[in-house]
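Below sits a lone chain in structure tokens, taken as the form predicted in complex with the partner chain.
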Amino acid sequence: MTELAFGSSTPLGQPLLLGIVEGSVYGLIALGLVLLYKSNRIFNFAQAEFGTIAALTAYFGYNGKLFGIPWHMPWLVAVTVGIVLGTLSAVLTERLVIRPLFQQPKVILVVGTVGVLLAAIAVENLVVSATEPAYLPSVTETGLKDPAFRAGFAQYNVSWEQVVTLIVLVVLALAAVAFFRYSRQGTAILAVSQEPTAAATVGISTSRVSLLTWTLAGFLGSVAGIVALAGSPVLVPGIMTGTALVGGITAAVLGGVTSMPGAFVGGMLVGLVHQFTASYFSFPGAQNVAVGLVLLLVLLALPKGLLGSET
């Protein structure tokens, strides 16, 4: 397995290769943005930080003490612990804030999110500062070994657990667009989505559409905080939301808002666009601007994305 498809050390390969493992962080930020925009015409702001939530417990689980209480919890049920607090959280959000909310302005409901955000981090900081610093290793120090394996990709700087992030994209790129293809379910979401009064005449429970979309969007971002955050060193607050927020935002215009094979089309071109810049422009917060520029460009040009129709 020492000899990839991009064979060659071209320094092409290095950043083409890097900029795709680091959009399908994107990606998945990206499917869960999409997925609440198409039942609630909203972004979350508080996509990203679902996944720190996840992250932090899982770490705390795995081998931290919180409140003066050691946790030695095997690796998986770590992981498990953390998805479903990070998922728990997203469903507290749609009752508490999102629920009480409905019928305000959709910039309202926006508002809403973010202080959603604000709450997240400060209770994050509050206990992270209240125990000892833990690590989570990836999931590839835990089960998943091959030094071949490794070696193939330390050429390009690429480990194999950014590689498990993409797979995990791909699945679940493929779950979410088979799930409103094919179920009924994500067939309720779509007709709530664009027309709730219709909706409900024909029996279809807004309130339990609306549960079920942010129990699936805090899955998905609670599963983009352990695949990124995972073997991570260090994991502080607000750290998706400080590195994934944007991205993920830009992904999701880009693939056009509503698409969620767009999303994950998005997530890809942003990971690109920010590592090219990396690799080939040096002054500071490049990378930021060239985010920013490719959003931009896309709103002003393209406003319905690369693949805006609903689906």
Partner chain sequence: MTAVAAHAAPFRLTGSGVAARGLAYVGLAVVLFLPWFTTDFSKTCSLAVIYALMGLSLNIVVGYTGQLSLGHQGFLGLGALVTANVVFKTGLPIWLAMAAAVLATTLVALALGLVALRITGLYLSLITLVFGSAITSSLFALATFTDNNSGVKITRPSYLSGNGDWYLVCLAVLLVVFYLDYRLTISKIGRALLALKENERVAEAFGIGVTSYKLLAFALSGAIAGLAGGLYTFRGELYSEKDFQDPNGFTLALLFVVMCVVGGLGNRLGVVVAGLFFGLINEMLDGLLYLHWVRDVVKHIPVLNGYYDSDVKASYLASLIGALLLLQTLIFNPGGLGASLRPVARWMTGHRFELHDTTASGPAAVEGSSVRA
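Okay, that is the form predicted in complex with the partner chain; can I get the form predicted on its own now?
We keep it simple here and write out only the one chain, dropping partners and molecules.
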């Protein structure tokens, strides 16, 4: 069995697998951030919190407490409702906050997303009981899938849940890239991001493009929240912002803030650095130090990121 130095007995493959799965979540958050940067030229600090909203909604629906009504939805239905509500929160953000401020300096829009984040966490704290921890079961705990199947492969084990999670995130990432390359709506978003005046001249509605991009970003953030928090014992208000937002922003900058493939590549890199650092270094803050160093090195060598064309 291959082992690295620094006195660790952790197999090489285990942090590799966990890093890829964790990095997929960061990549999905980064995809939403890049999508909004391409269309609105802002960073959305509420992006990860759409995932918390989705996971908490799914929890309430599954456990029969959504809006005080004893739903007790099947797991898949509850998750679908959570993703819909998480996406809807992004739509409301665009309509109620971004749209009225659209003509203001970009920094005002960024501050607006911070306000949305703080408001969302405040509402979550009102509806989540501090004495009753929220817990959304994973797919392997609900009967929808066989219990954790483990197959020895090189130095690590693979569970079906990890495989399914990775497949879902990769498919969504590829779909996002294909959307921009081959769909009329994706082309419209790119046109508005590059030449908004010219795009409006040829009949492309900037307001419609803005709504579409926020809807897609909300969907991506919601799915990231579900796959990251299903089965997690720490489903609390603000959890996705606290655990995934910095990783998502780092991934977007590493990959290049205008590159959809770069966002996912950056997410994978952040996840791998996190897991390998946690496995082979034990001092406090080692993961953050390692990610920060990687980010600085990439930006010093490639200021536009790994795959970015312009910022």
